[in-house]
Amino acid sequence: MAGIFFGVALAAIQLLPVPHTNPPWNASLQAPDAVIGMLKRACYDCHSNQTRWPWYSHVAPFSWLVSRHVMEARRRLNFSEWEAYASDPETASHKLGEIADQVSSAKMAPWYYRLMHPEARLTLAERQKLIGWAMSTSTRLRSSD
């Protein structure tokens, strides 16, 4: 009977909408492309508006979960919205000092992300590139400002 009911339950909540959203976006961060293309690879399925939705976001409860933590994520930083960084150069050099600390220290991308993508592990050559990059490039922001 509870597996019974457990199963009925697992397929309404299949039934909630969760939000699968792409807005538009504007390629305007300038990087050298080895650095665009780690972002691309490591960072953009939740930090752009260019997420690649896999299978499992679209099975709840892990749709939830998904959708949350891409709202989340692009709330704190998102590449497809960084001309309006841009336009501010102390609000893109502080996004990119957080950049700097949240891949030396490892947190991004989380584990749980890299266990499912792969594609997303930087080596330690790639973290070292991505760091020099973003802090090189904040402190030339603050130097001109």
Given for the second form:
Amino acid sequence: MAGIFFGVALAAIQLLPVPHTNPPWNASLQAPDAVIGMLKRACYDCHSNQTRWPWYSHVAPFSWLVSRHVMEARRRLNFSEWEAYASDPETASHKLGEIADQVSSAKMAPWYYRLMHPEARLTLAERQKLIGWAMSTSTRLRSSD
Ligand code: HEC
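Moving from the form predicted alone, what structure would you give for the form predicted in complex with ligand HEC?
All chains and molecules follow, beginning with the one already shown.
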């Protein structure tokens, strides 16, 4: 009986609308191809307007979580809005510093995302390359300010 109720409830929540938007974006981020490749593989699904919405993002209740995470992630760091960051070297430098922090403490990409997306599991060497790029670019922007 509980099983039937649960099944019906699970079917019913699929009908609630969940936003899966991809607003327009511009490619203004300048970085070596290897770095862009890593960011696309490991970060863009949440931190850009080029989200490839995965199958589980269409299944409630995961859809709610994924949608909320992507909105929150875009609000904090959105590679599609890099042009706006770049217009103020201080802002761009700060964002790059945060990227280096998050990657070196292994907080990003989040573990549950790495679990579901093997291509987002960066090797130690890849992470070091990404951190090196973020830190050196951050310093360069700050000193040219
Ligand atoms: C599954 C979605 C997802 C992926 C993939 C992801 N992030 Fe995040 N990221 C988030 C969320 C959600 C937040 C905000 C909440 C938090 O800090 O945990 C965030 C926050 C951040 C912040 C801001 C922290 C702050 O203090 O404001 C940075 C920087 C960041 N992520 C970098 C990255 C980088 C670099 C990658 C790729 C290596 C990445 N993220 C991959 C979801 C994601």
